[in-house]
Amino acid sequence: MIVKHNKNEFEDYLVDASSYEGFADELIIPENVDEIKQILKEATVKSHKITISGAGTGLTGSRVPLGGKILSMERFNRILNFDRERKTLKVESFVRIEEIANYLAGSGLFYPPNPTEKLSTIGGNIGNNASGARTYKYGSTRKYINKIDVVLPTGESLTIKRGEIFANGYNFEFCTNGGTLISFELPKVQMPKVKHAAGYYIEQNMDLIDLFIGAEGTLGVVTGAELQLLDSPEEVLGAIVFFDSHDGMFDFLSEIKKTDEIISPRLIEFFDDNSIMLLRGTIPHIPKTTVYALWIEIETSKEKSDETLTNLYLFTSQFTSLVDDTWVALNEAEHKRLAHFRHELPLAVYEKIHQYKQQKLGTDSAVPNEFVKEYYEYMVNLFKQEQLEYVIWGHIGNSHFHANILTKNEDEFRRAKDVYVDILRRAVSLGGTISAEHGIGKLKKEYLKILYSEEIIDGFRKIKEAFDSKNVLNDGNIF
């Protein structure tokens, strides 16, 4: 176990990718599960605050400490077992998504969740039920977690296998590995029927493992997990399709979701007109009349790749006159070119934020598919009405937008916050969520009240209390 008290030695652990900053008295780097048990047991006895620290790629301040001690999981970075027959991979919690992809390369299997941030870890992904572009076809992290190993705030351990421990209606009762009985009642909440990562996952007769996935480290420390893998597709056709009209793009989006037998994408990513304008600075050859762009990937085979490409062109030609300008990828180098198009955008936005010296405001909201066009137009009208600079991109296949508001001064920032709240309220009124993939953390907990009543949030607190009666673990996350 490594312990550091000199704050100059752990400054990097006091922030995350949101630039939210915290403070702490001590950094602890355990090297095995027994040390974590000892740390948490002592913390509970002495009521010391412990904040779990992962890779720091989060955008909600979840790993940022507000006092107490930092528990870094960085030594839990081993891939433990690859079972090709069962198509599973056992890893420790600090193994990064990029490392998993590299390890599985050439194996014929892959791990479907693909968060944009490839340096994020499995522990962090479990903490906020991370997703990504391929969620459109494959779903989020939750679907691919077979088992987790957890150390509870009391220092006791819990091994949770999917399909073994279920709620009786809305009531849980089970024992830790050491035999301690834990029981509590779930709040009776109707979660949004969209891609969703705000607050605890609640469902009648639910599996216990799903409560921990998306709990943002508030119930226990995940030390390892068994991941479910799938067979790799034989070929993947990638394309960036350019649209020269607003209605054309939304009509395309509506129709492609109805015609899975012709074109069945695994991802559909959106770039608005302001995104295109920013990207022109670093990426040439974007068609001049482009209004919007979509990045699409379609799984196919070597035999059918030409047919798949033809079908895509014929289908696309109904909705844009720029079909001949479509960028296509069939090999690794070409796929990297399309991924570069997507990854350059956040960098360009961060440069703007740095230039304006204001805090970024970015939505993570999603709505039911039937409202995607209405919701997008609502956001744009608000931004234009308030004369705010904005850039919108995101996982439009799941009707999930990242609307980034770029403010130049305090007055704009104040108005932008009001607009931000209005946008979240609109999402909820349409049956959507305030957070589809990034979670709540510390930065967005004030907005949880837009989605849930105080009674429901109090129900979340009672779940937390059942595992962590002294509130020592990840204090400040979610509520």
Contents of the next structure:
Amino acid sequence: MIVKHNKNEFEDYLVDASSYEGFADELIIPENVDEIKQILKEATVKSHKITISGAGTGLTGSRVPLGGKILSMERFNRILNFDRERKTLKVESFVRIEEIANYLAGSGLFYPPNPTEKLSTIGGNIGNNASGARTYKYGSTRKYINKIDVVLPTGESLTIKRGEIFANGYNFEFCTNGGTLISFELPKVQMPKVKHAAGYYIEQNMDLIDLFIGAEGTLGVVTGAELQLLDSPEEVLGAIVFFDSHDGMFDFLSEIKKTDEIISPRLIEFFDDNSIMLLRGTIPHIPKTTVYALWIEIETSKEKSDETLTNLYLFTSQFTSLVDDTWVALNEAEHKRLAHFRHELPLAVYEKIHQYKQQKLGTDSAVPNEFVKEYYEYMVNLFKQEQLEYVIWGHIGNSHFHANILTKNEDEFRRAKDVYVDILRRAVSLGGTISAEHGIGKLKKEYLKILYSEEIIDGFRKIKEAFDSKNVLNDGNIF
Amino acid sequence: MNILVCVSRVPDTATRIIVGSDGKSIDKNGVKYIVNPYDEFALEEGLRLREKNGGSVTAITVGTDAATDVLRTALAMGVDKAILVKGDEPTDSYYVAYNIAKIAKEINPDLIILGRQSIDFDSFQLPSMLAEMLGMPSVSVVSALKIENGQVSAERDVEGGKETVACSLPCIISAQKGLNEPRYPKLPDIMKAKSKPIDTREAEKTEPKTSIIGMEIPSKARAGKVLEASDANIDEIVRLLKEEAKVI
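Can you give me the structure for the form predicted in complex with the partner chain, which would complement the form predicted alone we have just seen?
Now the full complex is given, and it begins with the chain already shown.
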């Protein structure tokens, strides 16, 4: 175990990718589960705060400490076991998404969740129920976690295997590995029926493992997990489709979801006109009359590859006169070039924010599919009305947008914040969520109240108390 | 302008390379192949020159039937013709250069462009060998190219700066990253490329000038050592740097 007391030695651990900054007394880097047990047990006895630290790629300040000790998981970085037969991979919690992808390359198997941030760790992904572009077809992290090893705030360990511990209606009662009984009641929440990562996951008769996935590290420290893998598709066809009209793109989107048998994309990512304008700076060749672009990926086989190309061409030609400009990727290197299109964007936006010296305001809201166009138009109208500079991209397949508002001064920032809240309220009133993938952390707590009543949030708090009566672990996240 | 672009089929950069059981080649199981990334700059430059000056671009590769796929990619990017010199899978640069030179003599290109190196064997030899065999000037590792009135001006990256080299046509140019931003193959062009003819020739066997004796994966970086923070450890650090790391 390594302990550092000098702030100079752990400054990097006081921030995450949101640039929100915290403070702490010391940094602890445990090297095995027993050390974590001892650290947590002592924290509970002495009532001092522990904040779990992953890769620091989060966007809501969840790993940012607000006093107490930082518990960095960085030594839990080993891939433990690859079971080809069962298609599972056992990893420690600091293994990064990129390492998992590299490890499985060429094995014929893959781990479906693919958050844009490839340096994020599996522990962080579990804490956040992370999603990615492929969530459109495959769902979020939740579906691919078979088992987790947890150390609870009391220092006891709890192994949760999917399919073993269920709630009885809205009541949980189970024992830790050491035999301590834990019981609590779940609030009766109806979660939005969209991609969702705000507050605890609650369902009648739910599996205990699902409560820990997306709990933002408030209930226990995940030290390892068994991941479920899937067979890799034989071939993947990637494409950037350019649209010369607003309606053309939204019609393409609603129709492609109905063509399941002909073209069944595994991801659909959106770039608005302002994204296109920013990208022109680094990526030449974008057709001049482009209004919007979509990045899609379709799984196919060697045998069907030609047919898929033809189908995509015929289908796309109904919605855009730029069909002949569609960019295509057929191998990994070409896919990486298309993904570059997506990854360049946040960088270009950060550069602008830096230039304007203002805080970033970015939405993470999602709405039910039938409202995707209405919701998009609602946002754009508000931005135009308030004369705010904005860039919108996102996982449009899941009707999930990242609308980034770029403000140049305090006054603009204040107006932008009102617009931001308005947009979140609109999402909730359409049956959507305020956060589809980034989570609540410390930065979005006030917005959770738009989605849930005080009573429900109190219900969440009771769950937290059942595991962490002294409120020592990841204090400030969610609540 | 008649342009010949040489392309090579190489393992995808994302592939995890495993040495095969013979210890001299890679295990091809599950390996996907791509156009050598430096050759994409060569293809793009050829296409741009054609768009500006007219003429035609021919892509050529030496290899087995499997190499057809990189020619299809070249056709999808927009080359006019594709030639497969069919033979053994190349491991010896001389064999490749000899067979390309043979075709070049037949089609008399004004300009031959190729990537600075292929990322599988990294031999760097092809441009110079071709130049020698064809008696043409060659400029390697070019990051900017201008051709006006038959005069070539090529910019090269050199240590700490750039140098500009002039020569006349016909010549050989090897492409460096930064020469251009290769275009993305477009959907209708990929579909059309599938049915375009590929001119297949028989490769001539040559006496190998080099042969592979063995192949191994580089060993992983050594694991670091963490010493507890105390003054007493300074002697230990000095000892380790001297005796183990052998850097002082």
